[in-house]
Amino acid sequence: MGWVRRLPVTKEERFRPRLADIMLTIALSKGKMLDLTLDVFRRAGYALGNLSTESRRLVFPCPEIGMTFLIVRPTDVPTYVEYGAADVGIVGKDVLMEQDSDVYEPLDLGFGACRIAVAALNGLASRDRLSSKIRVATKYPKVTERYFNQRGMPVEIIKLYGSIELAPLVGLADRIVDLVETGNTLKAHDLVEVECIARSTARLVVNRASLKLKHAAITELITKLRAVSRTSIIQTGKSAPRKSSRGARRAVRRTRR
């Protein structure tokens, strides 16, 4: 067996970053937010190739822009990012509030605005049962429990995965906590909004390790998406909340040093 002579490695090749170090895996929320997300990426200058909301595919490699996109359920986006299956994700603030995932949240993208609200049947909104627990149906049990505990109100939470508006109509619950955009669905079921717990918009989240290992690529992405988001705010005349994770800002400063 003969020896294979290896060509000497040049200095440029030795210090050239590996493809895995610069390729970003991005988890996107399927559903209503996906179209808005893809529009933001395109306006930021990213060619998305055959990525489409009509496709049944879940993985879309885009090597020409150094990205691979994963299309997953919104509730799964923080998990993919937290455990490193994705470097970056885009998901609603409502999901982040419910899950308390260990991820950085450096950017509020401003689109997909809605609110987490408490609602009750029309005419019963001001009636609280102080002598017993209030039954609340929701798909946000953690957010709901925190809200009512802070108000000192005993609550029994009923976890539902859909058709939350039906619960008060059939006597399953006294209140519901659900995501509200226009309020038309509440009105259609004779429900009124009692209180707004929190407002939600699309957020960009980043894996802790990826922020350090792929700092240049992630910083470039954040910069481009932020510029597009600000342009949209100026054009619509709306101001999106500018809250971001203090931990994310500190981490970005540390990685720049």
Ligand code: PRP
Second form
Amino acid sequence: MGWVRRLPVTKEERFRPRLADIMLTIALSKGKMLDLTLDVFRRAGYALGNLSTESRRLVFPCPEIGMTFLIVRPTDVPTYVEYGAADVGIVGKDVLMEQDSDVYEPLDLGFGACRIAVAALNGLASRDRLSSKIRVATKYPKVTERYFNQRGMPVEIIKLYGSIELAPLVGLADRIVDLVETGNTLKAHDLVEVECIARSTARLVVNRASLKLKHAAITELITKLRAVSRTSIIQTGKSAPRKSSRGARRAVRRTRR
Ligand code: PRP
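Can I have the other form now, the form predicted together with this ligand, not the form predicted alone?
Full complex below, order starting with the chain above.
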């Protein structure tokens, strides 16, 4: 025989892959948040090679840092992570609030701050108008339904995919529920904010199985990103696992230390 394959010496060596051998697949939200996300990774010490917001490429393997980045629509990030196509994702809390995804949410990254708000045409924002059934246009039908249901207000929800501010201008809706960051888009369309429903920032989400199987690599990532983020760890809310095993809960606790 021309070669001899070295057998693993210890049980540990056989079953525990080296950290350097583990590749993490990370789904990043394209659009407004991508530049901020790349900045956080770079500040955390990750060399991202040719990953740039200019490129049309959707997959960026970065073997030097043991990571492959996928560039996906923000609303698709929880799906990639929940199904294990990505181990980790970076996505806004607004998206997580709208989707009931079974993913861990161990870190608030603090950037991308905005709010989900109710808005109306200037002069038509009076609260008493809300007593009769109103039409609300939004990208967030579940958040909107929950919000108005909790207040006992009957609404007809019109699902749109973008340019929500247009709806009241052309008589499609009485109200909108949309993201507000600077407020400039509302102002540009003579709309005023009626109420803030929730605040949102970028969150790191993790696949349940990956957290166990790639625990060391994911813990290292969380630790490094946490060090350059201004907010602390959270592990609450709708995006927490619906049911988690004792082992997985222990794994999350260990990442908090
Ligand atoms: C978002 C949101 C508002 C705007 C708010 O839209 O839906 O339209 O940003 O930002 P501002 O308060 O800073 O003006 P986005 O640019 O994502 O596009 P879309 O309308 O197609 O969803």
